[in-house]
Amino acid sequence: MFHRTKTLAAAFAASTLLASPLFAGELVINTDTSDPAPKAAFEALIAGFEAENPDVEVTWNLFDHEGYKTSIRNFLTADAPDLANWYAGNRMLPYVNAGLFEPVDDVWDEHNLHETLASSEGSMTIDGQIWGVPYTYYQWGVYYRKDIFEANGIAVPKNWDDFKAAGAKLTAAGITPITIGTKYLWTAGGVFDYLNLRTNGYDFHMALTKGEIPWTDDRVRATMANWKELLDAGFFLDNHAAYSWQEALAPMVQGEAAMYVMGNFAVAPLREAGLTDDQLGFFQFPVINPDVPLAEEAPTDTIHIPSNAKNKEDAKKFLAYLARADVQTEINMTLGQLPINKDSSVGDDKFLQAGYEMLSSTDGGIAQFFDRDAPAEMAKAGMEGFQEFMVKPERLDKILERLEKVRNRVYK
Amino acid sequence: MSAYWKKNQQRLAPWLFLAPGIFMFLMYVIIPIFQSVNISFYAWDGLGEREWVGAGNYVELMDDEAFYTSLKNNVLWLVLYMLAIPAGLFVALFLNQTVRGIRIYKSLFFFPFVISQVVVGLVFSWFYDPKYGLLNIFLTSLGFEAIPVLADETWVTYGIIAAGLWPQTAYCMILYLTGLNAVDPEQIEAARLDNAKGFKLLWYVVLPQLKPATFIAVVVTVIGALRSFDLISIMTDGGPWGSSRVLAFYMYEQAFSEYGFRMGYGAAIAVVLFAIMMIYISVFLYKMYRDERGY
């Protein structure tokens, strides 16, 4: 971690300090946006905020991803910043329950965010209160090699039978249908989410991740049976447990695999590896049960005010600024993701446009992601079970019983 | 006061010199042990209120498959890691000769111990890569099936231990090399005159003189086996589906990792690990005590 006081901010602060020392406020922001694009986005965001609020001096502490997950627990209790980024859904529940996040309903009321940020109000609400402001999200779906599909005469699959037929054609041509790397488990969670959302629908999926439905339920078994169909047909990359998600990009780039069930962040490395937009395409995960309304997966990133923050007034100003349509447009242009504010405009990248179109017409509901919807312990056990199932499908009963045991413990 | 000091100076001085050490040892070793034992009786996420669950964490541990997998792997590590000692001895004997440039060879053999465990882990991950790794290229060229070592629950622990043996052998080698310097050449000569050679010479004449080196080698190897954390974290992250975890890694996962924060349960695992290490520590202390008494 390193401290970064923007020189710009210092200059502003110095000039305002001379003019009106009483109004100079210091705003401390902690984020883990250390990758190049998010870092640039936050730099611009903070500079923009400072330009509009010359009396506020922003101190920005940048953390690396992995370290942040541990640090946030320490700094929320011991030395709280005024703002910190985190994630929507169940992922913020422990901090809300421990009273470490401040409810920000007043910001939402005052700036009409109930309307402009309506799509994610649900995932920001716990116990009837709103706990932060979302600023970006991105779609999940199937990224595929257009050229390989065309070469094998495959059309974009719309339903389960098409999807299986496409896989059969690909395997016949010696191509692995879906690449995946499950070493860090969560990729398997994405596949489960989609299979379950398409088999049983959004409400069931949310009830399952909230612990209201036993893992041994027949509807879960139906999802797993669909998954097993894919496993039996050799849909997934061999030895996926040895690879990370980045390593699993390689077979797709080399043309040995044709599809990847992934989030939109996979596009950047695929392009860097040399795939052009003519070779790379995106489609919505196909329909399995036609009676189930289509729900999608779109994890939302958020910013919160810790309860122990010192400068809540300016923090709320910052949240209001962050929620604005033009600000969200700009930050998401840099991030290469989708803005939450419905009045923002979306970058003209074709994957962003596809994602925007898909998500804005989604009527089934928007899930966050398995490890954000389910509590941490359940998520870990679940994703480990999915990985095991993908290699040893015959152990299904044992796996589901184990998950059920965890469920009974976690949601008391 | 000064009279008291004069009278008891001899008695007090050692304690004064020991005080900083004792303080550190209490703060960072003894007190945390009791704190861990204490925390292991609570359900606690590290943030909110602690909830007393008595032996609940231990009861759960007894019924936890992952715990038994970790325990089994810990035993595997302890047993197989011992291979580093004979291997190190063998390399040391091999290198204990005066040839031109022997120092370069010695440095080369010592090299794996110098590089970080993380690098060792990465190198071996590539070596084991199911498709492009040297191991599987070699196996397939001989007509065998490729083994995805790190993605296979039966092979994974052995694969990581093999990676760990590489630097550990180097460590044992260096211990034995220094030990061999201290071997009395006259005794060797005397044994030669009595027509002892080969294995018998090694076993009855050289090895007894290497006893101090062997003792240290066993100690560092046991410690190395118990802190096998970094290799596991780099190579498999405990997977596939948790089959390469050891107790230390499981404890970390439960208490501190992204999906963890069950401090009580993590502490319970730590206490069990501590109890296992206590067996070894007691044997070690008993032996030290006996040696110091001189019989």
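Positions refer to the first chain, counted from 1. Take the two forms, superpose them, and find the largest set of C-alpha atoms that agree within 1.5 Å; that set is the rigid core. None of the values given here were measured: they were computed from a predicted structure. First, how it differs from the form predicted on its own.
- Within the set A298, A374, A315, W245, the hinge between the two rigid parts that rotate between these two forms is located at A298.
- Rotation of the smaller rigid segment with respect to the larger between these two forms, from C-alpha superposition: 22°.
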Second form
Amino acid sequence: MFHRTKTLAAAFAASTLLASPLFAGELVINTDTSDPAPKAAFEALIAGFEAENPDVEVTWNLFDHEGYKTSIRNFLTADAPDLANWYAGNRMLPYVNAGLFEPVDDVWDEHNLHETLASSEGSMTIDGQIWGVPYTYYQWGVYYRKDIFEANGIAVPKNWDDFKAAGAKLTAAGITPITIGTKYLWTAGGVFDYLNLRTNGYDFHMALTKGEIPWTDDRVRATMANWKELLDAGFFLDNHAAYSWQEALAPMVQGEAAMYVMGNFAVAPLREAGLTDDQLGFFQFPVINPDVPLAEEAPTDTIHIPSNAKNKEDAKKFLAYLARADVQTEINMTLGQLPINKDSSVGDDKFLQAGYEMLSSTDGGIAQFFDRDAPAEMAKAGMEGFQEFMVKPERLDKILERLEKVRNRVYK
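Could you present the same protein in the form predicted on its own, rather than the form predicted together with the partner chain shown above?
Single chain only below; no partners, no other molecules.
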């Protein structure tokens, strides 16, 4: 059974004009997976589903990223497909709150997904119900120069004291502990996320990004105090606000910096720049508060059933298929990312293996990243504040007061 693919450049109007008449067994899927690897992964996913379900014909409406972001609320409201891709955590919250996504607890119950997709269940749950199926994520953590650590007698740090001691040895050797480029702000968001997750835990972090906690709260100040310890110890690259994340790779490649708090997408350019896997390693961001379960940062892609979908029966079949270990293995081999199903397998890339092991065993929750978990205006103000704090930590009170004003405006 072939499937029909409609490439929609941007407009909701186009999807309406191109929509075919509904017939029994038609399953309409809208996605923004237009980049080469995601497009190939979805082509194979849909072909595999149709091969196992010959009575279902899939119509796939393929949008570009920007067109999708501007169209999704319209098509969920006026001309809903049967399935739509999106993101976990607070990014799905507006559509859940607006009644535009369907809860799918029955799919999770019937197919044992509470066990196989356990690492992402928290990020798929709002108000005690589950709102979709996750199919891929990738880890964040600390990438580091193994050879520099070994040359300076530094073991992989497991806790905050170890981490600060490692930094002290590095600075004594004339090496910057952490490279970072905050020119485009989001890298500072990643550092804040980990410090806050390790200081206060997942539930606090999500409540903060949902606007339920003041930025002037003492627990936020505790996170910033931990960050200031690193700033005072000279942990971060000088003039980081002048560098993009890619430009900040150079000091690590050249041996002038030893660590980078970053997502797994940094591995490819580090390898291309000449670092070998013998030189490059990865470790979990260390424990700060031993009473706080270890949450991780792993942006997660998801598929949802719109509340207004016409063919929910086949949509649930598709979600169950998508959740399977073999299917997630195949998708993520194409994507070069990590399957969420704990029974899936990953390739022999050591960083994917390390990330899969870390994320599959986490019990502290999975955050999506500051600019996904917080609304756009709050995310922008927050990341501007983080960058400013890294340059001028003495401005902390003014920064937090400014963020609190933004919170009061954004979450009315």
